[in-house]
Every structure is written in C-alpha cells, then in structure tokens.
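Shown next as structure tokens: one chain only, the form predicted on its own.
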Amino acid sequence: MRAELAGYLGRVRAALADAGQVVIMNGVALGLSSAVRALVAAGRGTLAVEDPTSDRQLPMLEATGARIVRIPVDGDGLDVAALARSGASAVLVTPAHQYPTGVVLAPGRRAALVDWARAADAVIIEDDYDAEFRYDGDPVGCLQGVAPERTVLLGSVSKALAPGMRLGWAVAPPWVAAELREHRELSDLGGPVLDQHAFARFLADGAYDRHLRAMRRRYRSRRDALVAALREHVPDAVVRGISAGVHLYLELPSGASEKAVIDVAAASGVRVSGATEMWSEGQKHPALVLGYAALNEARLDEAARILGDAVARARE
C-alpha cells in the first residue's frame, strides 16, 4: 500500500515521496496528533493553526503538549505575514480546501509559506482536506511537492470511501516518518492489514480513480443543486468554499442569529452546524457550516426552502 499510495499521491497530488516516506496511520486524526507529539518532543512545541478551524481538532491538539496560535484566514487563506509575526515553529494548515471557510490558498501564500518554512526552520503539516474533490478547475498540487523536507503531508479515505474504514497515510520528511513509526510500534501493534491490502489493489488497478470521477460528477451536481436553491431561498446570505469539497460555508445575513436559525432549522427536520466555535474570540462570525453528499438534488432544494425559513423566523 505504501508504495502504490507514493505513486498515486506523485501522480494526481504532484507530490515527491517514495515508500519509505509514506506511514499508515489510522486516520489523519492520529497521523496529526503524532506528527505533533514528535516536533514538540524536537523542541518545535508551537504549533499555528488557521482561525477558523476544526473546534473537534482543537482539544486533540492542545492534548499534545504544543502551545497553540491561532493565525487569520482571510480570501488568500492563511495570513502568512502573521503566522511570521507568530513565533510558531510548525503550522497545520488546509490549502486545498480551508476547513471551514473553503478558501483556496492563493499561490502568493503557497510560495510565502514555503520561503517562511525554510527561513525559520520551521514544518509545515498538510492536511489534504477535500483535495479528491474539486469541481471548478485543475487540480491545486500540494505544497508537499514543492517543499518535501519540511512538509507532512496528511490524508485518508474517509471522505472518499468511508470514515469507518480509519485508514490514513502521513508523507514526511525521513526524520520525521521514523518518529511516526517508533509512535506507531509503541502505541499499537498493527494496522488494518486486510483493508490496506484491498486499497493497494484498488488503487493499482485504476478503480480508485474511477469511484473519485464518478463521486465527483455526484457530488457537482448536488453542490450546483444547493447553491442555486440557496440563492433563491436565502437571498441575503452569502455562499462561499464552493470550488471544492462536500461542505458549503454559508455567511448568514445581518440580525439572524447563529443560535437561533440552527434550532428553528432542527425543529424543522434540518440539522446544520455553527461556525461561531471555530473561531476564536473576538473573529467570531456567524455563519452555517452546510454538508451536501449525503442528499440528493430534491432534497436539498427542501433543505434549502426550510433553512430559508428559519434565516427569516430568526430575524423577526
């Protein structure tokens, strides 16, 4: 699995990894969580993180030892001046498909955060978030093809095959992969042997790249259907993260409280996540954080009407 993983990652996500490079990991969750362990015990204990991000990641993070920076995301993605200005000695970032926003990171930043990895000495970790799923253009390479020493490439199969299946690689520079793998013979005596064996073989015989073309022409179409049923039913909101992904970022209009559109909205049949959380105090905005994969055209369209619904009934 390693070795067909370097080749398929080398080949869509342009990045530079032989197997010896690639450590299975359960998950990103773990791949993160280690990689993090391993810089704070090499002394690199200040971790950046984008604001917004993951409010689940958080705790996991902080549980590491590492002390946590928050860094701004704006419509280029990381503010990379600020992650300067930081004192950080690695960052997580989400530059294929920022979690929640959706920003694509521009290519300036991509080159900026490059130049300042290698000027400070600092490691970048990559989680390849939604990278399999992009509707509106090429393909965005990952930044661990431009800087492979200083990069850890995370990703897994759990947005494309199954979350349940827990099956995540980490591409890292060789010290790094080491440390990963010491983790992994100290912490749990094996992986899922049976199931990397079946994703080797899906992936050598092209069957993998033929599920992602078929998920994504689905997944298009249900993001075109819940966009326009969004712009009709929710006129005063505003709909960005489009380009890529299975989740939209929904900026509510001015006087609709966060709060109150998701519990009329649940009240309704329709469950929707806040983005409040995700950001840290004083950058809060309200805004919804709205998956499509599950749904068919139909039922988003619906979905869409109730929400509208309760972006009104919040705002009376």
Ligand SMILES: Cc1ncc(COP(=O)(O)O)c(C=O)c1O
Contents of the next structure:
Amino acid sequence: MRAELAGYLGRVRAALADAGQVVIMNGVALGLSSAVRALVAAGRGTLAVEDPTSDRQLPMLEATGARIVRIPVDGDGLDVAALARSGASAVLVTPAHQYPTGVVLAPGRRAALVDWARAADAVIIEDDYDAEFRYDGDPVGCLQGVAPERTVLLGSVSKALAPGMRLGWAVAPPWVAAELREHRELSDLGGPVLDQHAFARFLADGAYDRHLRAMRRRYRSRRDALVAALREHVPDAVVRGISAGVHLYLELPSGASEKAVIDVAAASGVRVSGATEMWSEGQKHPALVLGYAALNEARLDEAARILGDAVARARE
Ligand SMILES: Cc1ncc(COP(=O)(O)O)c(C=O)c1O
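For comparison with the form predicted on its own, would you give the structure of this protein in the form predicted together with the named molecule?
To see the whole picture, the full complex is given below, headed by that same chain.
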C-alpha cells in the first residue's frame, strides 16, 4: 500500500514521495496528533493553527502538549505575514480547501508559506484530505511536492470511501517518518492489514481513480443542488468558498442566531454544525457548516427548505 500510495500521490497530488516516507495511519486525525507529538518532543512545540479551524481537531492538538497560536484566514487562505510574526515552529494548514471556510491558499501565499518555513526552519503539516474533490478545475499540487524536506502531508480515504474505514497516511521527511513509526510501534501493533491489501489493489488497477471520477460527479451535482436550493430558500445567507469538497460554509444573515437556527432545524430533522466554535474568541462569525455528500438532490432541497424556515423563525 505504501508503494502504491507513493505512486498515486506523485501522479495525482504532485507529491515527492517514496514508500519509505509513507507511514500508514488510522486517518488524518492519528497522523496529525502523532506528527505534532513528534514535533513537541523535538522541541518544536509552538504550533500555528488556522483561525477558524476544525473544532474536532483542536482538543486533539491541545492534548499533544503543543502551544497553539491561532493565525487568521481571509479570502486568500492563511495570513502568512501574521504567521511569520507568531514565532511558531510548525503550522497546520488546509491549503487545498480550507476547513471550514472553503477558500484555497492563493499562489502568492503558498510561495510565502514555503519561504517562511525555510527561513524559520519550521515544519508545515499539510492536511490534504479534501484535495481530490475540486469541481471548478484541476486542484493545485500539494505543498509537500514543493518543500518535501519540511512538509508532512496527511491524507485519508475518509471523504472518498468512508470515514469509518480509518485508513489514512502521512508522507513525512525521514526524521519525522522515523518518529511516526516509532510512536506507532510503541502504542499499537499496526493497522488492519486486509484493508491495506484491498486498498493497494484498488490503487494498482486504477479502480480508485475511476471511483474518484464518479464521486466527483456525484458530489458536484449535490453541491450545485444545495447551492441552488439555498439561494431559493435562504436568500439572505451567503455561501463562501470554492466549488470543492464535501461541505459548504454558509454565513447567516444578520439577526439570525446560530444556535437558534441549529436548534430549530434539528427539531425538524436537519442536523447542521455551527461555525462559531471554530473561530477563536475575538473572531467569532455566525455561520453554518453543511455536509452534503451523503444526501441526494431531492433531500438536499428539502433540507434547504427546512433551514430557510429555521432562519426565518430564528429572526422573529
Ligand atoms: C479538516 C479535517 N481534516 C481531517 C479530518 C479527519 O479526517 P480522518 O477521517 O482522515 O481522520 C477531518 C474530519 O472530518 C477534518 O474536518
């Protein structure tokens, strides 16, 4: 699986990898927490994290013992000038499709990020989990391909196959890869081998590429249906981010409380996440994060209608 992945990531994500640098992980989450632990142990314990970021990942990152500093994200992605002022020794970024805002790291920012990492002798942790799902054109290559000596690339099959498979990988510089393997050996005896054989076969015979092509079409059609339905049913809300991935960021109209919308929608059977917890204290913006990948177009239209009612009632 490591050899097949190295070939796949080189071909599809422009990664510079050989099998020796690939460490199999139970998803991006384990790769992330293990990589940050390795950095803390190596004395690189100040980790910059995007603001906003995944509220599920924050407690995981805090548990590593790293000192977390938050760096603002704007329409061009991570503010690299603010990162350079932060004194961080490592940064976690989602350059292909920022979570949760859905923006892409702009070309100038990508170059500046790599320049900063080289000048500061810092490590870039690249969460690439959404990168195969870009609907408006070809995805840009990963940062690891530009700076392989200081980038840890993390990916998984969670969005392409199923999050419950817990099958992911880290592609890391040799010293980090050695730490990841050691951490794995000292805490676990490895991942499920049958799943890895099956995935290696899936990669080798081109079935994964065909599956991704089919899923891109399906997810794109679902995203388009949801955006159209939101325009109709929640016309004052604003969809942010590019046409990509499996989630959508919806800024709520003024006067609609995030919590009230979530509670009213939930009572009608539509479960959505609030974005406020993903922003640091000073930065909170009321918005919703909508996952659309598992619902067909008709159900998405119905969900948007319920959401529209919830927004109207929350503003009453
Ligand atoms: C931004 C982001 N990265 C990574 C993950 C975790 O992915 P995995 O299932 O591969 O651990 C998630 C979870 O959905 C996520 O929101």
